[in-house]
Each structure stands twice: as C-alpha cells, then as structure tokens.
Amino acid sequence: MVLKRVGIVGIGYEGFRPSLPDISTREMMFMAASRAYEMASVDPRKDVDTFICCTEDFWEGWSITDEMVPDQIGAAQRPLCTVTSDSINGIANAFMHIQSGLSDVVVVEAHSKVADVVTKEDVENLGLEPLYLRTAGVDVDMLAALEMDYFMRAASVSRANLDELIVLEKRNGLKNQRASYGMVLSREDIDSSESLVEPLKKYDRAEYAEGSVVAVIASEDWIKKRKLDAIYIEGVGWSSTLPWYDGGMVEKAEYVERAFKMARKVAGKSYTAKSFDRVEVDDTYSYKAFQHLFALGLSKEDVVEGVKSGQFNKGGGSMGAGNMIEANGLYRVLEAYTSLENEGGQALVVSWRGQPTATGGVLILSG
C-alpha cells in the first residue's frame, strides 16, 4: 500500500504561562483553534471531517470531559474522538484517519489547565500500580529519582552533564516568547537548589504550564487543491514498553527506540538522529532528555556535544516553556513547525507521556 502524504497546514496556540486565571479551559481552546483555522484558511463546520482531542478526565476534574469539547473547537454535531494520551498519539490517529480515506482534514487539540488542579500530586500518583507502589507510599518523583540514579550509573551520565542541559535550555527559553521559565541559571544554582528526592533536584523537573495547541492536518491532495503551504509528516510512530521498575530498559528508552523505528518505516527512509536540522525531545525530567536521545541511537559524546552546540530543544523545551501534560507533544510540534516554516529542513519530535509510563511517540517533519 502506498501511503498518502499528510501535512500540517495550520497550528494555533494560546497560553504558555504558569497560570491563566483570566480565561477558562474552553475559552483557551477556542482562541487556539480560531488562530489555527485562520492560518489554515478553513471553516471547521464545513471543511473538517474529524476532530481529535487529547485529554484525560483526571486532569479536567470531571468524568467524560470530552462531552464539553466540541463547541469551542467548532466540532458541534461532528465526529470527535478522544485520545487519552500525549498529543503525538493524537497526531498519529489523525494520520491514520487520512490514510484510511475516512477523512481529508483532521483537527488535533491538546491543552493543559493544570493550575486549576489543587492536588496535582494525587492525580499523578493515581497512575501508579495500586497494589505495591501506591501502598508502599511511592510517588512519581520517587520513581523518577530511582530511575535517574540507576540511569546515570548505567549510562555514565554525570551530574555536570545534566546541569549543562538545564542551564542551556533555561537560557534558550529567554529567547522564546512562549517560554515562561527561561532564566539565567548557573550550575551552582542547581547544586544549591531544593532536593526533591535524591539525586532529583528542583531544576531537574520541569514546572507546570497552561496552554492549548491546535493543529490542522490534511491530505496532500486537499492541500494542493486549496493551494496551501504545509509542513509534511514524513513518518510517525508510537510504542509502549515495560517501565523500568517492571524490568524495562534503563540505559535508553525502549519505547522511543521502537517508535523511531516505526516512524522511519512509515517514512520509507533510513534516517538517523543526525539526519535532522532540529530535534525536539521530551525533557520533563532532565535525565529523560539524555535517555530519549540515547534511544535515537546517539552516543553519549554525540549528546554532550549536541547539548553544548544547542542542537536540541532550541526553544527551551519543557525546562523553558513548562510541562503541559497531554499538550507536551503538540508544543514540540509547534516549535518544530515554526522552525521549518522559517528555515526549512527536517525535524524530529519525541514525546513521552510521563511517569510512571513507558509510552512515547516520534514524529518526522519536513519543510
């Protein structure tokens, strides 16, 4: 079967701040969607075949929250699917909708209104295995700290390596209008910062942020018919593997390795991580950025040099812009899209759903 080419013709966003007390979740989604539709020159009530929202009831505060999604993104009385996962998985579903012939145009939305959640730690910990981990009093930071320590020893990654990544990403965030957590930081600042669970420090974990991102995705035939420009999705992949505490790999993230392999197969090209002009990789914990980059086939020397040269997360990543939960993947796509639109080339986007999962996605984009 010959795959259709699929492209992103518009992407809009709202927020990217620690808190948005002045607008509701639905208003934020409406604003992001309106900007995406204006960029793509589409009428959602006439031109869009399917809508996909990446959302999780626990983060919203009520069950079956997708009942409240359609109106503000123009999907009333239209097909709408909920993907309870990181938004790269939402894009993968859009890609498959178009490949199947079900749709020509699909809209994908993801958001974070996490400042409205009073007990964020409780929501995170509900994802933990209930019989052993939860009853033992383990939380997600404790799991991250154990994995971090194990990973640093197994992969010979030093505290200095992680500090360098954090310092540079925070500095990159100062140049990005969407990054609320950009700052000038020193290694001494990190060393003296609060210890969450040894060896995990305050700056090793990205702070939360609120925002919404909406992408309009279409088949190449539709794009050409409308005479629109697009950033094309050359490949997409996703995977879930065993978490490290259940016997999964620690030296690298196997879910990213498998997702990258799938994305290359879809693209029909033997890409390596060095093939790309821009790499946007999940860094919601500092050590995970290294773990994900290793899974792409890069050596420690490649990663250390790439960090120094600013090759990864040029907009500051989650360290600079914040952790936007299910919208993290679409945020990275937004950064890659903006770069490719201005400079051309190819970009690689890597997502992870967060602790305690071993679930991630990979997207290959070309300008």
Given for the second form:
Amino acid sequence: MVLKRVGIVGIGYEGFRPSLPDISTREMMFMAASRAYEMASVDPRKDVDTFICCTEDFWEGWSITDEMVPDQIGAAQRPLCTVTSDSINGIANAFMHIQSGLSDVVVVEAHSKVADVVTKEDVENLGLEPLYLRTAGVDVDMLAALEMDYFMRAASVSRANLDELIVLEKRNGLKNQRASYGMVLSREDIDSSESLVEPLKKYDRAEYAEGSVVAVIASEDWIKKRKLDAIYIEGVGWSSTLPWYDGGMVEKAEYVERAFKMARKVAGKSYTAKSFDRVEVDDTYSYKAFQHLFALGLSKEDVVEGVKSGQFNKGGGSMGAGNMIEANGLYRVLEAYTSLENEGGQALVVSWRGQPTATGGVLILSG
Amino acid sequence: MSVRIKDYPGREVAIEELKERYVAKEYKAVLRYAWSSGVAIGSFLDGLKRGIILGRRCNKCRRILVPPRMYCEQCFRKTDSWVRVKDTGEVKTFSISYVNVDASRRREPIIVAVVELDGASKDVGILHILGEVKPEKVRIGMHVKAVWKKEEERKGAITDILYFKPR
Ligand SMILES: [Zn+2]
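Moving on from the form predicted alone, please list the structure of the form predicted together with its partner chain.
In what comes next, the whole complex appears, and the chain from above leads the way.
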C-alpha cells in the first residue's frame, strides 16, 4: 500500500509580540486561523475533516482547555482533539490522520499567551520530578545551567562559541519583520549581562513571546484536485529519551538524533543535516541549539558557519522571535515555509519541548 | 462491592498516618494568571460597569451573541456590530445548588440559571444566579430582571449584576 503524500497548503499567524494585552487567546487564534484559511482557500466549516490544537492546561490557566478551543478556529461541532505537546507533535498527528485515511484536510493550531501567566516558574517547575528535584528547590533554569556546564565540557563548546551564535541570531532577528527580540548585540553585552544561574546568562535564554500559528495540512490528492501549491512533509519523527540528569546523553540531544532517524525512515531517504537549504532548530537556550545540531551529526564549526550563511535559523530562531512554548514548532515551520515558498529546496525543522523534558520532534519539508 | 465481594482485604492508609509512618513530601504550586479579556469580553465588562449589557451581531446568521464575540463560531467570520440588549429575560434552565464552589455544604441554596436576555438570539444566554425568589417557585420560562450593584460599587465584572429577580 502506497501511503498518501501530505502537504501544507496554508499557514497563518497572529502576534509574535512580547505581550498582546489587547486581544484574548481566542481572538488571537481566530485571526491566525482566518489568515491560514484564506491562504489555503478553505472554508473550515465545510472543507476541514479534523482539527488539532496544541495546548497545555497549565499554560492556559484553564482546566480541560480542549473544550474551549473549537469555536475560534472554525471547529464548532466538528471533530477536534488537543495534543499536549510541542506543535511538531501536532503536525505528526495530522500527518497520521491523513495517511491513515481518516482525513483529507487537517488543521493544526498552537499558541502562546504566556504573558497572561503571572507565575511562569511555577508552571515550569511542575514538570520537574516531584520528590528529589522540585522539593530540593531546583528550578528549570538551574537544571539548564547544570546541563549547560556539563554539555560545554563534554562537547568542548566554549563561551565564545555560544556568544557567536547569540550575536548572529539576534542580528538575524532584526531582519525578520515578525521577530520581536532582534537586536545588535556585542560579545561584551552578553558578558556584562545578568547571570541567571552560572554559567547561564540572560541572553542564553530566549525571552517569551505571544502568538498563534495555524497550518492547513492536506493529502496530495486533495491538493491536486484543488490545484493548490503546497510545501510537502517528506518525513516526521519524534522521540522522548532519558533526561541527562537521570543519566541520559548530554553531549548531543538523543531525542533529536532518534527523531531525525525516524523522519528519514518515513521519508525513505538518507539525508544528512547538510542536505538541507534551511534548518530551523530549537534555540530556546543557546547551548541547546548546539546540542540539537550535534545530534544531527554537525560540528561546532558547522553550527556557527550555518548560522552565518543563513542555513540555520535565518529568521533569528527563538533568540530573535521569542519562546512561544507549544507554538515553537509551528513557528519554525512558518519560517521554513516562507523560505521554501520563496526559494524552493528542502528544510529541516527541529523542535524541543523545553526544560525539563528530553522530548523533541523533527520535520522534513520540501518546496 | 458486589454480591460475592463484601469487603476489600487490607485497609486504607490515612493521610496523617502516611506523613508519620512513611516518607512524604509536600509541595504547593502557586499558579496565578492575569488573562487578557480581549476586545469582546473587555467591552462587555466595561458595559456592565456602565449598567448596560452588550452583544455582537453576525450579519450572516443574524444572531446576536451575548456575551459578545468578535467572531461567529457558526459562520466563521468576524461579527459585525455592537448591540445593546435589555437586562430582562427568560430563564432557560436552572439548578438549585446546595454546595459552594469549594464543595462545602450550604444551608440556603444558590439558584444558578441560564437567562436568555431580551434582544439576544434564541438559545443565547448568560449564566447567572437568581434572587428574591423561593427555589420551589422557579420555573423555566420565568421572566426575570437584573438587579445591579450601585454604580459606584461596580467594577466591570459579571458580579456587577447581583442576581436576576422575577418580574
Ligand atoms: Zn454567524
């Protein structure tokens, strides 16, 4: 049996600002969805078979949020499920909805309204092991600092390597009209910036941003019937592995290595990280970008060179556009989509669910 | 329990016993949020402060939505205009509750109702409480009117309406 090819026919967004106090979560989602549907020429009330929304109740501050998401994306009284994870997992679910024959058209939404969360640290800390980590007073930044220190020694990555990446990404962010945190930054600025937890500095961690991204995903048959252009999903993979503090790998992100392997298997091709014109990779912490790219088989020279040449995080990544929690994956897809639509080629998207997880997803896209 | 099983073997461990006899850790997350009310609900709450109830009209399905929304979920389009509806209406459904929000018991019940406001569309109603009425007298279809807080006490909250009373 030949499985159906799956493509993205429309993508829309709203926000990408540090804070959006003038609109509600629902109004933000409605605008992102409206733009995606216009681009894909679909009527969500008629043309969409299933809807997927990536939300986490603790970030929403609302129990059973899945009951509150259909109306604003056109899914009232239509089949909808939520995926409590990064949006690459949402896309993986959409991919399976289509390949299994359940749907021809699937909508995936993810968002961040994180400025509404007053006690962000408490939400993050709920992800920590409750007996020996959380009650010991460890928080996610401490965990990141410990991992960063361990990683830099294990993988021979220097402070200068990290600085170079941050400076380049922040500058890339300035060239990206939708990125809120782009800036001209020097190594001295990083050096003199506030230390969060040694060795983690303020600029090592992406700042939070708010926004919603909606993608319309469809089977190739449907796309051809409608005579639409699409960016095709060649492969998708995801993985959760043992976190480094429980004895997992630190010198590279094992979950990315496994997810990339799975995505290549789905694609049926032996890609390497260098096969791609564009790589959008999680950089919510500076050292994590290196750790994720090392998992794809790259060296630290490759990493800095890739950022410099525009192969990696050309739009500034999360350093430039901000950390949008569950929407991080879809934000990276949006960046890749824009590039493929204009320039063609192939793109790789690498996402991570954030501390304290060792969960990530990989997507292979072709224009 | 069933016909054959009259009791489970063993006994439950009480919380106090757990703390005394076993290793237990307590942790309390402080989860606080400040939700952006947005254009629709923000205007609705602002209206309540001024003693008026606002809805939004969808020109396509011709419904008037209260509380208002900037989009119509049936037509999936932006709603078109603001509409002021009356503070009178009809009880669509109700419940007589003897428990508080924290599940503690109440001696005097609270009557929770969905009120279809005059001027809003059929089957569009707001959730509120009824007052100045005995529980046994409440009926579906009963005509009610909002009892407002004094103007200087209103804060732009749904509780600016104290309750709905029979009219
Ligand atoms: Zn309508």
